[in-house]
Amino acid sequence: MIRTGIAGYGNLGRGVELAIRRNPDMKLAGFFTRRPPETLKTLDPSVPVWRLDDAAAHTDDIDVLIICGGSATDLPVMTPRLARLYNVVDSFDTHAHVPDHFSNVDAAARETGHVALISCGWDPGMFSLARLYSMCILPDEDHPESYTFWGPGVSQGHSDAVRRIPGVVDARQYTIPVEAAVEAVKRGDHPELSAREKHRRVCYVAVAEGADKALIEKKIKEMPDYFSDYDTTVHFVSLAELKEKHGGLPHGGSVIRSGKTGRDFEHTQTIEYKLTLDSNPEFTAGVLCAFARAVAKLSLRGDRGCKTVFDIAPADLSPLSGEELRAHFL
């Protein structure tokens, strides 16, 4: 059994208590929080709840620890930290950050001879392996870069990112596919698009009694990394109306790629991925525990430093033996 603990109970936190209980394999050792620890209320009371500032009291009890934190603050901290004391899986997901969190958790890990993996869900993670794979089988040099489209959804990183901001009492923010420019892509007409040109945002913000709404408005559209390069549209609304009509975490998205083959490259050839996702913490979730069980396997074969989803054998990914995954998948 792999010993699997949590750091954070938020929504991606709960997602990842409910993937454990689908995984034979796996065994939740214990949670790690901020917050007092009596106060967690989570699904299965017999299972001890530390503080994260105990984090050290606790290293014989853990394999493999998901970190789910946020990425605007908490990852780029608690990562290379956590990485220090345990093996390590996290969803870190400001894309133009990975090569330095990258660097920074790798020095951590190797420092005491743990394996970390990092930017661990859909993207990044699914949507970088479907890049990845129809990369190298369609390629172009005159287009190297396959499509992707995120949304219509719900973001976690972005909604919390804009929760962040003082005087943000919730907030959801959605990602919208720009239609015309999914259709280009799908008709292979291989289009220069800016990331204007690809998504916009829209905010559904509930703030407190006197905040400045203009500021905030101000400060969500110039965001850098996340809303800075967007037609971004911020609406005001109560709480009440925020948890009961954006209370849902929908999300999804596609990678696209298309290519030519042949002598005269007289066949186009289309490769999309496709994730609908009606609950995008839970889906992120169970992408965790299947990389948690890869670091596990890593770290018994002495493996140590941090990876990405780019570094591990699908087959690490699985319970199953290599026998069973030939006789049944292959």
Second form
Protein chains: 2
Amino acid sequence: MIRTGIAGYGNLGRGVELAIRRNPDMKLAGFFTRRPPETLKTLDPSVPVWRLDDAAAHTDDIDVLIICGGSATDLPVMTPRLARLYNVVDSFDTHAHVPDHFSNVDAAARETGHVALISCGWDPGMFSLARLYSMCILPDEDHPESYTFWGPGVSQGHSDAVRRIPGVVDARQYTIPVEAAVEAVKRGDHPELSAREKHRRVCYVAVAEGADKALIEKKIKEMPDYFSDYDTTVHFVSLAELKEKHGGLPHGGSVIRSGKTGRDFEHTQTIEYKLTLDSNPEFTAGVLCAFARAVAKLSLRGDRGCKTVFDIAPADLSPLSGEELRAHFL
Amino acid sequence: MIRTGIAGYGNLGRGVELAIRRNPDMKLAGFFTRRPPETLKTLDPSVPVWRLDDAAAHTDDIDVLIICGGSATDLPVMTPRLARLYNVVDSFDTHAHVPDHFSNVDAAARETGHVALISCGWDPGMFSLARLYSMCILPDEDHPESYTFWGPGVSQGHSDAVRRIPGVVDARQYTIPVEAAVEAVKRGDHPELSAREKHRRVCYVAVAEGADKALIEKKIKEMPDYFSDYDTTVHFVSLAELKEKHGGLPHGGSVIRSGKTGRDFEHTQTIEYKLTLDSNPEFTAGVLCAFARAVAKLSLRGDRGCKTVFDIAPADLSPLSGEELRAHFL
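Other form of same protein, the form predicted in complex with a further copy of the same chain, not the form predicted alone:
Shown next: the complete complex, the earlier chain at its head.
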């Protein structure tokens, strides 16, 4: 049994708590939290909840620790710190800062003989794998990059941005791929797409009584970075409707690569990897658990240092033996 | 530069010849053939063509050899034999015989210090990877297997079977997934599907003058294993139309896994990996080249023995460094 710990108990930590139950070779060893431990309402009261400050006290109880913190401020500090004590997995998703995060975590893990795996989830994560595999099997120096479309799904960052506008009580923002762009990519047109041509944004907004809806809509649509480069639709709804119809965290998207083969490049070959997710954090949790298994295996083999999903042989994600995998799943 | 050889010059060998040109770090070192070498019309006359019987004479010229033979009789003999001389890759696709083939090739490669990778292509190959990844991130003991649909595409085995019927001059058989089954799987229904419920078959057949079309159609539809378990449509066309409209080798399909997450399994999560290929052998060739690169890397690192796509870390498929991959593709 792989004794698995969880650091952080938000949406993602709760998803991992559930996902561990679906993996018969994994056992939930305990939680670390910055909150008073007794305030955590976890599913199984027999699983210990420890203070994150006491992380050093439980190294004998955990084979791999899944760190469920935010990428902006939590993970850059938590992951290197915890990689000094444990084999760890995180879901660091700030693409631009991956190289720095990697080198910080790598130094900590190597110094202390641990294995760490960063940026695990669906993007970065499964979508990164889809990009890498498809790029390698359909190489094209003129078109090295594949296309990634996100949604339809709830973007938490954009929802938060709308919520910060005065007069807004609650909001949900859906990111939606532009269908014509998806079709052009699948056809192999290699279109050059602006942000506006790739995705559109739809907001459902509940406002305080007497709030100036026209002004709020204008503020949303003109918000730089988040909305001004996109076609945005704003729907005002009651708080009750927002909670009832938009309470979930669905997401998904697709990675598409189209390449030409043949003597005269006359054949179009298209690869699509598509996710349709009712729950973004619960799916991410499933990915984290599979890679946590691989981290535990690598550590047992004496490997160390920081890895990404690119470095993990797929067989290591499975509880089955090589023989079983070859006989039944190849 | 990875000096890559090709053994066999049919559709697949010609595909690999083209694919090597798209991989800037690979160089075509030469061909092996059972035919008289001077009869091969290859693309670049400066690339040597050798007799397969002289395979032992060129071990200094080749880093990895891609074996492009048939799975029924060629590869079970060729791959173990050539793995004694070279690092090799093959596309052995008889799923039921993979364990035997693996152990034969593994013994040969280990004894002589080579790396071999078998069963590489799209199924087995990329579809196997899609099955493994999705099974590991959405584990479900009640529904361990994912769904694989093939087509729309030309099945060579079924086309050959039709051609063997007396009176048939030429034929093409398309395998087509049943749309209702695909939709049920995507919805997460976990349907139990018979062969007939998963795929249907459409044949385009050119017959000799005076042939009994009704009898030929009956023979096709009642042919055991190949057609009798499926809904089959037969279209009689002229030889000219067959060659003009059905001369290509398109194929594709999808691997779909749907799983439930959440405290009450209330969330459906769906993963789809889909290929739409104008040329089946040219796509397979692209997969073979990427894994040939990995085999060359593994050999340089001192690894040995037989591998499958499950054993290869994705980063090893790419000519880029870990730093480059993390910075631009994660």
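Numbering follows the first chain given and starts at 1. Just so it is clear, the structure is predicted and the values come from calculations on it, not from any experiment. Between two forms, the rigid core is defined as the largest C-alpha subset superposing within 1.5 Å.
Core-aligned, does residue 240 move its Cα 2 Å or more between these two forms? Result for residue 240: yes, a 2 Å-plus shift.
Quick check on residue 256: with the core superposed, does its CA move 2 angstroms or more between these two forms? Shift of 2 Å or more: no.
Could you tell me whether the Cα atom of residue 167 shifts by at least 2 Å between these two forms after core superposition? Yes, its C-alpha moves 2 Å or more.
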